[in-house]
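Here's a solo chain for you in structure tokens, the form predicted on its own.
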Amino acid sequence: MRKKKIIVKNIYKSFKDKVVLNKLNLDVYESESLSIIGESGSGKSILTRCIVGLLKYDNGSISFGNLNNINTLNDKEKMNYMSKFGILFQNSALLDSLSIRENLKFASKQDSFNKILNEVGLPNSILEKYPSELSVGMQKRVGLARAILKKPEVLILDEPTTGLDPIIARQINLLIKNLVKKNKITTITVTHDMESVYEFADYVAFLKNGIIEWYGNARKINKSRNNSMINFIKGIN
């Protein structure tokens, strides 16, 4: 039986007169990979940080376990509740002045950073390397190593094959898939890239004009009915 992780709650937020999330709701499954597809400015990526902490939503609520509403929790708490999430950004986020070996340590304070870095098909060589040193196809695998070894309830994955070539893109989705099947990790991922969701979702939502229009099964989202959502598959305005 599927089992509830994250209720979203008629989610409302907007920026002054720019309504973003209109009474969203959205359920996430414990041990699933949910993918949010939607056109850039849908409020993908508001979403998600409403639901990770990094931004208060204006009405509704957002439960975890046994937290009803993260809107009400004081700072100590939310810095609590925050670290309950691995977030893969998608630029990476490697600090640029430190070392690989450094910028894995904001995760962790081990020593060996071998076994996490062979899960991500990385040399243990890098870790005296600075990004500036490494590809960008690295560098995202770097920041997935970071975001794995918090050892996170749920990962965050923001358009995890932004900026790369088909062939690493594809490497960087098996990866992903392989890992969170591996872990069971709780997973939501913010993306254009449909071979993302073909590759790895379990569930799709499909955001537009600040609402789920379409909710289901990955492997039947060519199915689909929704007109809008088909559109942006195929990549029709």
Given for the second form:
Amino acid sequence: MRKKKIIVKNIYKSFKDKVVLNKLNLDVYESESLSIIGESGSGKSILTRCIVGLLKYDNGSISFGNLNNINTLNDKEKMNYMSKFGILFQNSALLDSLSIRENLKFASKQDSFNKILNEVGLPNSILEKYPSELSVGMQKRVGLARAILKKPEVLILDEPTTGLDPIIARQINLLIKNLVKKNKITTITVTHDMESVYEFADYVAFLKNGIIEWYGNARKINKSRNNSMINFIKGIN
Amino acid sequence: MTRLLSSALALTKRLFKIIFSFFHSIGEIVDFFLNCVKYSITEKFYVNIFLKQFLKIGFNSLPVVGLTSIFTGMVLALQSYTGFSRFSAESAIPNVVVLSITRELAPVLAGLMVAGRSGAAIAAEIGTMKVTEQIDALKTLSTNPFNYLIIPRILAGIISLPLLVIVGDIIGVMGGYLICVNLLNFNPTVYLQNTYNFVQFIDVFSGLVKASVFGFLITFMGCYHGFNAKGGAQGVGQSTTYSVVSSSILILLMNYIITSFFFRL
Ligand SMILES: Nc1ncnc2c1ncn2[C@@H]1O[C@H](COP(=O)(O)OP(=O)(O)O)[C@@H](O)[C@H]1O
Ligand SMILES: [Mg+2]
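Next up, the form predicted in complex with the partner chain. The previous block was the form predicted on its own.
Full complex below, order starting with the chain above.
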């Protein structure tokens, strides 16, 4: 039985004259991995930022559990709300003035990070290094470690493989698959990379013109008759 | 005729837009300030960050402030000698030097130097954090960026600038002393005695008040512009420029306002 975790209802978001989300609806189910796909600039990041509470939407509502409209939360509640999410940002967003150890301490006060580093496939020796000393792929792994370390209710991955070469991208996809599937974490992945979708998505939402144009089971994506999505998938393969 | 009218209309529209955006940004600055006050009362204070910034803004600016002060003191002695010797008032040189340095030149020059040095660095650092989503990451890691990034820097500015200016005062007076004693044949003891007897508490104090206000303006503007940086590297560059220009202008403006306030006392 699927259980709804996040309900996005009719949300509308614009910047000046530019409408980015136009009465968009989307449900996110517990313990499922949802991939949001769509052209660059279609509003995928904006949508996730609204869900997480980093950005206020102009209209509509986003509900999470028994919270009805997260736009109305006050400062304290907002901070509490945000802490339910673990986020891997598009460019990892590690604090570059701090060592990897200090970065991880933001997510968890513990002293030993052996277990988590092992899980994301990094050696312990990187703990005293700084983000700029790591490759982009390694930064992603640290970002992923930081995101899952706080045992979030929902994991958000914003283009986890964009900007990586195919081999590293494949490694990261497999790593995410292991983490997400094994622990059954509710996951929202924004991606361009169909490989990610095939590897670890349960459901797929295709975002275009400010709405979800297609939503369905990831295994049925190739049977879809939505032309713009077919073109989108063909275009990037 | 209609063309004239429509272009006049366009012009007024443009003017209103400019006025509107001016008040809009004033509103945003006030809002930013109120947030700083609110969170500094209600939430955690990061002592280590404050100490780190205190060293960065205060201690690391010592060479720059020292250099500007000593040369200013030296120039001041030479120039006032040129003037005062014309009506045999050379003995007033120590007084002029200490008065100008403590009341005016040490705070203003230190302020402008630190605005270029630390204000720019703050805007660049926070701006980069903004455009690379590090600030968003902080928020989702239960860390209030105002408490973690902004309040410690502003406090460090408010406290370190007066300390820098005290050092600047001493070095500036020494600059005047060096010129007068070595070049203009003043008696060293008399010079120092003169300076010491003449200078009043209010001279030094008003300079330190200025320094505190400048320290606030520099760090506040650096934080504000960095925090509102948009786009990529270009946006960060722009925020740095804005921060230095706005804090320099505000320093000169506030300098006049504070001077006239102490003038009436
Ligand atoms: N702060 C902003 N101001 C104005 N427009 C913005 C802003 N942020 C995003 N946009 C616009 O919103 C659209 C969606 O952006 P985004 O969600 O980042 O796209 P993507 O699907 O590639 O993640 C883009 O066209 C972008 O230009
Ligand atoms: Mg994006």
